[in-house]
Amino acid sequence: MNPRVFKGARDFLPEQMLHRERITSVMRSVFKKYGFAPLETPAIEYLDTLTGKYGEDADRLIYRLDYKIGSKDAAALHYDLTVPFSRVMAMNPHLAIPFKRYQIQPVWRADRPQPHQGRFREFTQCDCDVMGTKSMVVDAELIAITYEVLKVLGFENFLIKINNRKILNGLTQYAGLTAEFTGEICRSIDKLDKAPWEEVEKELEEKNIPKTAIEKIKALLLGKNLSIENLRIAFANIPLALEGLDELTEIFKLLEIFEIDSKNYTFDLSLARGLDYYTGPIFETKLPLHPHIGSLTGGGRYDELIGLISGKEMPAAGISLGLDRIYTAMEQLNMLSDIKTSTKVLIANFSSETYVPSLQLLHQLRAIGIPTEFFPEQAKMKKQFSYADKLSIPYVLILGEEELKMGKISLKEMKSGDQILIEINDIEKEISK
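Output only this chain's structure, taking the form predicted in complex with another copy of the chain.
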């Protein structure tokens, strides 16, 4: 047997998992503070639940099971968490509205994996969605959650970009084009954070956007006074755009009430987001000093998607926090300590004579909540120290015959190599120094 990991998937060893568990635990506690409750759906869904929701390209990336292929019971792995959540809403009309749920689970995409760009076939999505209200309080809360999670994790220089699909629709109209061009224009100007205007302009020309329209878009996007107030003047005759601007004004007022540091968010007319289903405010978090890391989070309002799936109209907004992206960013920014275990103390297995008292000590330390291990083999001390060293366990306790006679124990601090003789009752005090 030649053991290997499925291409595009990953094993997470303790040194990664300890951090991943901490990140999701921070998310869970912030989500709960904002009134979100956990939900889980199966990895396996009937194929017809998933197809026809994401667009043709995405449908091809759904992992199908070798199970009743071609029948109505054909099954597949979920592609995201939004569609399964919508199915739950459709099946559970008794749920209190607004329904605020978070969901942290893996999703699968039969994509060409690009590990260096953080693109995998199996990865974890951490979603927060609210269904049943058009209130901008929800959109502002989703931004506040993004902000708080990143702050608690230790991020400083992140930027939450905020825009509104209604404004982008308005931009198309403003340029004298019909609504159908909005998608093409969005996809091009979305590149402005990585490419110069000239490139975007060339792309628009290739898409046969008239020169006059391109000029109008350029004047707005590159204009020095690109503010919501100025856009209100430019879009004075485009009601949908004005509605979008009002929504953002409301959100920014709420972000002030929520004391979100204004250096961490901004209005960005060039933010468009990839998914087609957004209808209102959209947001995305970048690290401006590390543009190669990609977006840490993304989200927005999608008032029409649920109706499409459940047949019942249901406004909705949500965010997805990228566990893998956030982990990679923290790794690259040296925000992750080098840990391989939670164990604080290793009790050495010294001799048969001290076996029982060593195990009593083990029990004593665990009883007061200290993560402790006992080396199970009566191996050479060198081997036992090497184990502690490999796992970066900070302390090794030795209860040899000498120590036993004196009623004391030897405590070795692994980093400094210092070894001291202490009273058994002083252990807690010593290791919490």
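Given the form predicted in complex with another copy of the chain, corresponding form predicted alone:
Here you get just the chain by itself.
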């Protein structure tokens, strides 16, 4: 047998998992601070629960399972966490509204893997969503959560792009087209952050969008004075678009109140988000200096999605923070320190005479919360130091027979090579320093 990993999936070694755990720990802390509670759903869903919610392009990427194909039990791995969450809400009408949840789980997409961009077939989404309110405070808070998580992780030059699907629907009307063209136009102009207008224009032409409509769209998207105020003039006779502009105006005022740095967010008319279920404000986070990495986060308002499942509409909004994209970005930007273990102290296995006292010391350090290991075999000190060095364990404690008689212990700092003799009772104080 030739051991191999399925294409688009990965093993995570400890030095990777430790960083991933830290990233998700930061997310959980921020999510909870904003009042979100944890929720988990099965990896497997009925196929008809997932299909017809994302759009044709996304539906093709759903991982269908070879299980009773064609029957009512046809199943698939979940494509995202939003549709399963909507199913949960439809099945639990007793939950207090508004309902705020966060969810951190793997999802699967039959996509073409692009590891350099942080794009994989199996990856982890970190979502927080609110069901049951149309208040723009919710949308602004989701943007604030994105901002706070990325700042705590150490990102500086990120940009949260903000738009509104109602404005995009208005753009379709402005171009003289019916609403059925909105999806096609959105999918094309959403590529403007990574493709020149000429390519987008060619794609629109291939979709049989009239030339006059394409020219009107181009004039707006590439205009030098593209702003909410100017769009109010252009969309003066399109009520839905004006409603979307009002919502964005309110969101931007709220972001000022929340003291979100204006250099980290902007209005972007070309932002469309590929999923069909969005109905209002949408947002996406990019690294302008590193466009190849792709979106770190994305989300928006989806007021009609739960209605597709339960028949009863409920307003909702949410964001997804891509753990794999964020980790990939931090790795490429040298934002990750060299961590291979959570162990802070290695107690050397010195001799049979000091074996029991060393284990007692091991128990003592663990009891006060210091992550500690004991080298399980009696071996030369060089081998034990080498083990600590390979795992970047910062300290080695050596309890020899002479130290034991004196009630002291040798503490070696691996990075500097310094070794000092200290009182056993002073170990916690020395390591804390």
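Positions refer to the first chain, counted from 1. Quick caveat, the model's predicted, so the values are computed rather than measured. Here, rigid core means the biggest group of C-alpha atoms that superpose within 1.5 Å across both forms.
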For L47, decide whether the Cα shift between these two forms is 2 Å or greater, given a superposition on the rigid core. yes
Classify L61 as shifted (yes) or not shifted (no) between these two forms, where shifted means its C-alpha moves by 2 Å or more with the rigid core superposed. yes
